[in-house]
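The form predicted alone is given below as one chain in structure tokens.
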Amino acid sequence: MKDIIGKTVNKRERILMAAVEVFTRRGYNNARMEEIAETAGIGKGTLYEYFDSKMQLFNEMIIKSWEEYSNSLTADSIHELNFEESIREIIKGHFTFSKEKKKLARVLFWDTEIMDEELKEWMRRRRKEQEKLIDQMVSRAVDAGEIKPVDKMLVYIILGGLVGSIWAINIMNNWEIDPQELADQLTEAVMDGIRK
């Protein structure tokens, strides 16, 4: 089996993206481990060599795309831009890697009902290291000048409802936008209240 860009992966890799495949198609309650085997091209043995059960197999696979979503949004170079640059990018990284991977993203935004509780306080921690990296830009944003100052949590809460309202009507009803353009605009409209 090879990924996206033809390189060919290992049986681990393999599974996760055959998971993502069958999650997706099927949900996690629908899913079969007999499915994933297949798809992944391996028996069903060999799968539970790599994964004991169902719902590692699902934990595994959300922080694997989780780490890949993270990435897509956060360049080493954001930290080096102003707030607005900064915003725009998050955005577009956000849409960029929902339209590139909407697989992965209705893995990572939609199914989450259905995770154990190690999992739900793994992305718990994740959203607040998300928060925490919003309210260092905000500071910053603030102490140039840039932005007047606001309540970090409300920008925070704001960005949040853009992408994740957006999100969901670009995975569900495959709306076509630029993700370049679209974070223009939404950019625009977030800085047009906080503008100093």
Second form
There are 4 protein chains.
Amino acid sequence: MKDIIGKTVNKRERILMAAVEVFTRRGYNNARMEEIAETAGIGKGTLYEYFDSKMQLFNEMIIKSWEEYSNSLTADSIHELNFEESIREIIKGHFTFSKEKKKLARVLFWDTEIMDEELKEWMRRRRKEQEKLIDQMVSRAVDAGEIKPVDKMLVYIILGGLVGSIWAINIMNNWEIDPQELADQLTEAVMDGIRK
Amino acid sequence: MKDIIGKTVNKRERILMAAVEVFTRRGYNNARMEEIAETAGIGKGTLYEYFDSKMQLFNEMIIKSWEEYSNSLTADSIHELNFEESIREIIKGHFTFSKEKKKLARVLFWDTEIMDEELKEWMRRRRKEQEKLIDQMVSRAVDAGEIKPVDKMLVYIILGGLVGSIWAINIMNNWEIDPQELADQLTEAVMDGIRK
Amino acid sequence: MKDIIGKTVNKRERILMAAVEVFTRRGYNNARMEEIAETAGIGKGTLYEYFDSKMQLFNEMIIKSWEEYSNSLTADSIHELNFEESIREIIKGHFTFSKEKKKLARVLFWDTEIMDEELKEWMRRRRKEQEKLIDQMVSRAVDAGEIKPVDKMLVYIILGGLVGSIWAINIMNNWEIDPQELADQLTEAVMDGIRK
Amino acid sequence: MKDIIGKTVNKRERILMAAVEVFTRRGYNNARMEEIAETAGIGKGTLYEYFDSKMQLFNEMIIKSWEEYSNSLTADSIHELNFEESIREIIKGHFTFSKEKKKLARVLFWDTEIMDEELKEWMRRRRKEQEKLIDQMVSRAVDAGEIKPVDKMLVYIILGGLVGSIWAINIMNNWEIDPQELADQLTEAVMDGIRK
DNA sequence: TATGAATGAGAATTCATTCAT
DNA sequence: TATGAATGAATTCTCATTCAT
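Given the form predicted alone above, produce the structure of the same protein in the form predicted together with the DNA.
First the chain shown before, then all remaining chains and molecules of the complex.
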């Protein structure tokens, strides 16, 4: 099986791509397995050769998508950057991902309702990892005298908040804005506050 | 009809309370009308004496809840406070609401997927109002020399982000924290930044 | 209780009038008890003080209406008329009734489906009576040398047929025609045939 | 798929046959989709693979049945027959159809109440066609000097009436009679009248 | 391995009927 | 006697899943 650019794409992959498309367009409950099959260009029954159930397909779709998102953030470069630059990169990366995959971001970050326990547990672990990463960033920055000895959780809230907010505004306002510019402004505000 | 604490509660109110309970526990699609009826302690058919459809019940539940939330924020006092104090109150108010009504907050702020067009429009108007409120706050604060002449949108993103973030963390971590303390710390960070 | 022209109308009567109105407008299955109650200007529960069930109300409505119809036909005068004049009167009477109470006629003559066994039996007896009446008319006419010694059933078919046909055409075509004229033409056709 | 006599019958056809059976036994409103499915020997959901809704199934059933009926009448032979012979054929054909498919005839000719607008329109067109056919028959017969220059509508009423009457009597009396004999007698009565 | 026709559990909604007031 | 709020049985339709080919 070949896709358009000639790269071999196996059927499992094709189904997952279709799942992203349909789940994000319709939401979990309104997505029909038949539409996913059609989108993947295969028969309805074939889905069940690769995935046990709608739920399992959703889970795997989320995991795959998270990994894509995650990869876009933890570019090794981050480890070589100082705190301010790291924050700027994180904001920019998140914004770019959210912009490209608006609806996926929604499902990924907020559709926790329909996740089953297994997937929720998986998500919790991923978030813990993120938290630890930020924790290390903050510690290093405090030690390096870059920032005030601030509670790691505080930074996590602020960063996480920005991240969610950006997505929400993206969705709501269909906002056109330059990722670089936004990242710059937000980073400055976070670093220096808004008090005159 | 009396509820536990002896206050008279009419049936429409009782159904709305049950709807909050069930919709937030299960999400719109997995909520069954029968469970809402049972929760309200009434028969299935009685629901339809008070609400035309599942969708309409959901809409009214959202609107009622938003109004409760909204009232908890726009305490008149806000208008007499300076910018820093206002931010502190908003964060505290939101956090308190989110803590008490965790799941409701989720539905309220993020479950836009299942809302019908009428409700979406209603929500958009409410958010515009919020935006205008913050806009005024920022303008006054800039004029008063309290803060840098910063883009109103930036403040909206930061505040909105914090608000979302707080909720998310609340949900995920089942976090125990004092609203006042959190509000203080976040306000300080927002005002003065985190740079040493 | 008084109706418009000041005649006392008891509640039972009022309900039956409302039943005619609603059953003929909606058909048995689409008629709601509530609408009948509203039309009668009484409460829903009150219906059940006077009639045991929807079915029973329908039955009584049919019986009452049939009697009205029946009275409009068996005017004593008929017994004093000769055969040709009788036929003319029957056709005219039926046409007039059908014209005034189009939809009731439909229910009365053709909605046998929803009748329960008791009512069907009642209708069968009424039709037998009609049949007997015609039988007598034919016998007398044959004896009097007015018509050929024709099978009574044949006349019954022809007359019954005309009766149904008139109603159907009334319904379908919303036909405007003078009862007297139609009766004259049909009677002539029946009596003398259409052969040149 | 084979039916009892070994003829291949596709499932759509089987469902339509079951629909005739159940709709005519119970009437539209009392027919349950589940019973139709059981009668067709298939699962409830399968109905909806072939028909969109109960209403659509009913419509198609009516149309199919009318076409069967129609075919039984407009045998090409009719066009070669004179007026008297044509009438005889029409009466005989209708009687035979009504005898075989009593209840279907009822639904077909009289259950207009539950038809939706689309189907009603379809029926109106079919009836117009019939009317035109009779119109032509009468015109030709008048021109040929076979019958008096009688109003076409009159013949339509008489023929249509007989047709309805035959069905009604069929239903009510469970009459056993020979189609040929009945057709002969009625034709004679129509042609020559019953006056001595 | 791939398919899609067949299935039936499940959910929203309606409305005749009951019954407390 | 009159009422209408409350009820739940009954019915249509959807769609994830199965399985014969």
